[in-house]
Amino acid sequence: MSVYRDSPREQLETACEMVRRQGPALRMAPARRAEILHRAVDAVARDESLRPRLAAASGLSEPMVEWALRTTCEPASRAAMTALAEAPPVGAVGDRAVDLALVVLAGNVFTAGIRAVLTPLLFGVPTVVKASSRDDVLVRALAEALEPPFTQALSILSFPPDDGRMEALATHADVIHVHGGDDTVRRIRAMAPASSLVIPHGHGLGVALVFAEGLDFAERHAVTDRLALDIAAYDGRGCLSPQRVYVVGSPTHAIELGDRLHHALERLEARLPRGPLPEAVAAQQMQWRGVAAATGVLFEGRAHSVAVEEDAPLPGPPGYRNVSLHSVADEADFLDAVRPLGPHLKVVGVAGHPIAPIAVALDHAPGLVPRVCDVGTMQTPPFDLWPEALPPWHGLFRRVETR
């Protein structure tokens, strides 16, 4: 493992070339790669000394960090990693892994780097990571836990996002996975050579869809508790965080759910407290809550708020466990509401209705490719998730055609 902090531009080519040369060493049985990588994940999950460092870097509370590590590392089991490593339909003469992958990480969800970094390595692709300059603690810990031959097949780079070295870095990779805002994706796509495949994982958000009349009394409380966890996870700052909840039913159903959700978030605060609120977000939160109270119904807690919208939709909430609810007449009304989100809609959590019909309806809506799941699992995707409906190995293999 090579770690460069504030690397001078001239070191980038050397770092990339050193990593690229490790490709032949990674040509082993997929199950063997999974075994070695899983040991690194397990080491990170068991390292108690990481908790306070991750809390300080991410701005989350230590209980939230503990929850995030556990729910991210548990799906990355040895069995799950082996199954994924053996999944790509390759094997013909000429099939091989590409020479070098570049992974550009964002800094809003500290655990996102685990799956993003492990995936190319799992398929035998040497990898260079441009970590967030604000939060690279976990990805560096993962790199330090690796064993040979992966120790030299991964390089971690950390420098400010406006640093000109990114252009030099982008020219070396065969495939570039970009996690970040739309501006970051556009900038790196413009830097990359025509021969490099750029796979964007741009800004995103989640929504929940609750069929109020499909829930009996006991289910209403269970669903509300699960939805509260989706909202609270990562303090509502991630691409899978639900910012809006659509309630199929009357405005009264939405108000009733909002009341229950308010109390569920209050209870959850005792177990998974919110981290410190940045000053800029505090100002946004105050303004958003003021508008919500003036135009609808606002349930306000110590570290959360639930706004039930009436006719005029509110601006998007500022995250940090602020969420809005809106009643819709039916599935068609819901689809009309979320269609403008396009590829930014990453996940839809459903309660009170079978998932399959909702997934089919979303699949037939142009431009929408969200994951559809049960409420309560929005922030804990499976390890073999197909992001943006693309297989995890997309861009990591090439074939020499002889036909």
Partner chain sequence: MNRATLHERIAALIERSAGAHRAAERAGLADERDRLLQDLATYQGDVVAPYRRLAGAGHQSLFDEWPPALPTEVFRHVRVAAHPPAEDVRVFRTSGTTTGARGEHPFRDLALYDLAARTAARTLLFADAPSEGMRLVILAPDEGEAPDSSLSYMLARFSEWFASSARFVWPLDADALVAALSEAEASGEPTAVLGTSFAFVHAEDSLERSFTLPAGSLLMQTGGFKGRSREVAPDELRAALTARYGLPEHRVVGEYGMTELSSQLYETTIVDPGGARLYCPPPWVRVTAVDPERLEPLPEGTRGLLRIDDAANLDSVACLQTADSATVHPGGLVELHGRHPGALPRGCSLAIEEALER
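Given the form predicted on its own above, I would also like to look at the protein as it appears in the form predicted together with its partner chain.
Just this one chain is shown here; partners and other molecules are left out.
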């Protein structure tokens, strides 16, 4: 593993070439790759010294960091990694991994790097990671935990915004996974050569859909606890974080759910406290909560709030465990509400209704490709998730057509 911080362009190009040459060393049975990589994930999950550093870098509380690490690493079990490594249909995608993947991590929740880095390595693709220098603690820890031959097949680079250096990296990569905002994706698309495949993992948001009448008393209690966890995870700053909850039923149902959710978030605060609130966020939170209290119903806790929309449309919440509830008449009403979000809608958590029909409806809605899941699992996707409805190995294999 090599780490380059603010290195000149020539050195970065040399690093790319060195990593690229490791491809043959990664040609081994997929299960063997999964075994080695899983050991690295396991080491990271057990490294308690990471937590305070990650808390400081991410602005999350240590218990929240611990939860996030655990729920990210647990799905990356050896069995799950093996299954994924063996999943690509060779007949369809070819059996030769591409030479070099570039993973750009620009503004993500801190655990996003785990899956982003492991995926190309799992398919035998040498990988260069462009990380934020302020937020590379976890990917560096993962890289340090790797064993040969992966140690030389991964390089972590960080440098201040610099199109020249980024373009140099893009030029070397066969595939570029960009985890960042739309502007970052556009910039990298523009600088990548035509031969490089750019796969965006843009910023986004989640919503929950609760069919209140589909839940009995006990289920309502359990659902609000699970939904509270979805809202509290990563303090509501992740692209899977639910910002709005749509409640199918009357406005009274929304108020009832809001009240329950408020108490569930209060209980959760004791176990998974929110991190410190930056002043700029506090200012926005104050304004948003004020609008909610003046126009709707606001349930306000020490480190969260739940607003129920009533007299006037509520603006989007500022994250940080502030969430809004909106009544919708039915599933069609819900689809109308979320359709404008387009590909930015990353996940829909459902409660009180089977998820399959909702998934089908969303699948048929133009421009929408969210993951659909049960409430309570919005922030804990499976390891073999198909992001943006594409298989995880997309762009990581190639074959020359000989017919």
